[in-house]
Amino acid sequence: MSFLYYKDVIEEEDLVMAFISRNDIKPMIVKSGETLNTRYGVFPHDLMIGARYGEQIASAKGYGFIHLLQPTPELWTLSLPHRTQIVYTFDSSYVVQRLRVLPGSRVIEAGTGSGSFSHAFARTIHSNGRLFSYEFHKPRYEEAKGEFECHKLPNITLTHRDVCTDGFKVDGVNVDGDAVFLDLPAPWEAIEHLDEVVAKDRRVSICCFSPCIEQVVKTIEALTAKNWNGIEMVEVSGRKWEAHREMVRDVDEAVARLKDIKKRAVAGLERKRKLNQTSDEFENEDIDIQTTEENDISHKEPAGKGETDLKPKSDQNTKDRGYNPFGKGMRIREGDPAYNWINVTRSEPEVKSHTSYLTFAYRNQ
């Protein structure tokens, strides 16, 4: 299977992503005989054959289920062995609309790492494309090597160099780059040795990915020294909304509500006056037991602690007493025909990605 077509029915040796739960993605190779343990049951590849993509499988037992989804580059990012900080599709979503990369269009990205943004590259440009990818670091080199051939993505060229003083150069290769992705620790050290391979008959687009201020300043030092223009640097937040109903509520029902937590404090006031004076009362009993039971020929045991004549707790908050804000009384389900709703939005208060800045620049050839 791989990431650049799409397909139907899962076949032997074809990647399949089983989503187990929300923050448990786990990609795998269908392999007749093998079978996937999760704390959901025992799921045998046999299973998987002969499936649809998107279908929902139970266990061997019958007790759990997975989902056996398609491989994408946003499903791969959210569930790759990590060997590096990852750009998150947060970033690259953005970065591939910012360096206008299409179907047909020819990458340099240097900084493979863990591959994900590797991924999505392969998937834009497509089988017309081709995504030239440097990796200094030998282990992962062989790794992402790997991954790429298992992931069937021909139109990656995988390069095991340090960009930053061997250059770019493939050998018997054009690059002709028309877009750039630099993912170094000191990018300016890179964009020196651009002008031997980037295109030169048309528009070239390149972006700096650093997390450091420091950086930023040093890349666009080393950008304008080598006249690209438009430079600009963004920082990418990402933000998730949550659509619900509220319940109406009017005055009168606000005047209800005091009234009744005016009614309950009274109450349970109450309640607590006649539980320390029934209190006091079984202390002053227990004393003539005792004395009763010192000339009591039975001897009978005193009640344990605990063991009291009082009356049975008022039942009031078992009582069914309508719609409360605080939790006590009865529930009622989101979008209760009998009762009044608004449709309101909430926007999660943290920022799930990777906070870098974007450095962007442009040249015309």
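Definition used throughout: the rigid core is the maximal C-alpha set that superposes within 1.5 Å between two forms. Numbering follows the first chain given and starts at 1. On a predicted model such as this, the values are computed, not experimentally measured, just so you know. First, how it differs from the form predicted together with the partner chain.
With a cut-off of 2 Å and the rigid core superposed, Leu102 has a Cα displacement that falls short of the cut-off between the two forms. Fitting the two forms on the rigid core leaves the C-alpha of Asn37 displaced by under 2 angstroms between the two forms.
Once the rigid core is used as the reference frame, the Cα position of Gly268 differs between the two forms by 2 Å or more.
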Given for the second form:
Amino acid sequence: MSFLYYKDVIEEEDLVMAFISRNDIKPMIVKSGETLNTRYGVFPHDLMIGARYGEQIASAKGYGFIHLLQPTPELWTLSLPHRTQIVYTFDSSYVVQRLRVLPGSRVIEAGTGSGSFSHAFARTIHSNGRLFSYEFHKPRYEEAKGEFECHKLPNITLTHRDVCTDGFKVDGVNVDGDAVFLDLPAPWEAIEHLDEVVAKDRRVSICCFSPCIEQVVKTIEALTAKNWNGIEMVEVSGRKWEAHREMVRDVDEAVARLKDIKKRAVAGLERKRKLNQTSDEFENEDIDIQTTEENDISHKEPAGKGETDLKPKSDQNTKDRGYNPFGKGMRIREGDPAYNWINVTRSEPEVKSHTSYLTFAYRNQ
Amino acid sequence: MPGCNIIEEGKHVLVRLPSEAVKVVLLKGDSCISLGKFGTFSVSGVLGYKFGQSFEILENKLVKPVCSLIDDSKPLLLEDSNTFSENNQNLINTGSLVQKLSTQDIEELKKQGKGQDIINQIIAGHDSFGKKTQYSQEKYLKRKQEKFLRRFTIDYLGASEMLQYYRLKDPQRVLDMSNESLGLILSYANIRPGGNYILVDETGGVLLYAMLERMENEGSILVAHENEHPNLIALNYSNYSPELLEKMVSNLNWLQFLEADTQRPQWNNYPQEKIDRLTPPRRSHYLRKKRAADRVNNILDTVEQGNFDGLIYASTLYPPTLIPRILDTLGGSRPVVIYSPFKEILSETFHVLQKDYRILAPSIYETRVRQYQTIIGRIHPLMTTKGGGGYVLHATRVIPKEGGVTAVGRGIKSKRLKLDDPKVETRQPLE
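Show the same protein again, this time as the form predicted together with the partner chain rather than the form predicted on its own.
All chains and molecules follow, beginning with the one already shown.
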């Protein structure tokens, strides 16, 4: 399996994405004799060779597991080593669609950065397209070059170059680009160099990706000066939602529970009074006793008194709490069939509320 | 892309008007196309140009190429500081009295043709134009250009354009899917040449068209549907040949799909001598029937074989009832991508999939594009935009370990004691 072709069984030297958890996906080249160490156990690569993509495998000890996934640009985006700020799937998927990037497209990308978007471009333009990617930072260029080779992406031509000063021409190749993506600090300096490398016989589209509005202003001015038209600027806001269940708590039941508490308080009072009478103690401590009783029901019980600690935990749920329609003080699993639930969604605790402004334009000359 | 570079005869194309309306038209060689108040042009005048070219309508249905739909290449107004105000202090709303030209006058002008002339005369006839600020003048001018400029752009009718056309016309027909949601679906479904996908498409074929664009004649799509025939009307406007569609797209209804054992056409070949003896009409009837039976049997064979490269689902059939029943036809580590205009539907689906060991890490995504006004000095988001756009659920089909496996996490010690019990938890706790 690779970023370009499907495959069913894992072989030696294959790139596999080990799905350890949602926030921990490890790309690795499978090599006989090596092992993957995770906090869920140790996984010898020999267990992976011959396994099917998608398979769940147990650790060497027999418990704890991971899933072995095929690499995709989207998984790579989640797992890659960050060298720069990267373009995420919400933005990249829209740019690819908007620029009409298709199999066979000739795409210009500057700079390469961490190579996140390069993988998405390479997948879509496929074997008969070509991605011309430029990176001016030497160590980043070297790392990206190694990655593209290791990931078997022969449709990428990577060049070490500052396009703002030296342009986009590649020796011995007619770039003939029909889609341009500029993720540079100063895209307006690169725009003037595009004339010599973009296609002449068909429409060319461009997207400039900049986080600041001041950059957008300069970009629009440069695009207008160079006869790009149909200028549009947008922002993509993406959100990931988690589905959860929220308990449906009926007010009538809350009232019924209050009644029950009151009834139990009165009963407790009775008991205490009888107790007091028999032990010949004072009689008028109503108020004090009442508040203590109420505290007992709503706050103290769940924490458990000395004796419950000695018993196994499960007893926590069987202890008599009187009428307890919402399972107060008990550990209730979300979706427990003994209760009523409503399906809800919640967005992630932290949202990427701004990535960059996307300035699109077209040219027909 | 061959075929999507040059405007050619016989193709369906998208026409964009200055009012931001879009039309789908067929370019028939010797015909004329009417754009309502924007005028009429003859098709021969636009052929041979590159897609994306804008035109202005001249007299006699002729056109001349222009650089853009709205004339923003030159400064909109004279740089004479006496012709605008610093603010709108002196601008008093006198309603229609402000314009010296009557509706009739304007209608007259429109008959005479040139859009720019009309706009110039309207401005000349506008009493308080000079009392507007420069910004407000530009805005006014742009509005008049949208109304009177007899310009249009011809765009290639790709899947995005088709989606835009339907969404403006009747959002329900494409399940209110936005272009950004479409892009997200295609990326998460990992659509590429050579894939074999199952598709459930209630967007009238727009989604199918978008997938075909990204597959470039390689691979296959099995369209599963709930009627006698699938509704793929959008393909009629695509520029794919029937032969190519025949090669790449097949379809099956849910009865055939889910109850393949009883729904297989029973077919007995006649011996050759019997076929030879048939009358020509009966023979062709026999052959047609045979082809139809073979077709369904072949498709059912591929379903039985399974190992599809992705499931793409955009349907109003309730996904929790359906997705689990077809998951086994997917290969390992292949995506399941479900689109719905409603987050609630996906949330229900999420809960069902989360319990299914054949599914890994379902997530619901929402993507919205916010467009900005791009006039320098006054950049801000547009004041109104289209609502809706839909939601996308993505998950991965995986192959659970036979007999289950104990997760590491809370209670691992007590679970380890019960290792003999194959029904122990096979999920790691979510982070």
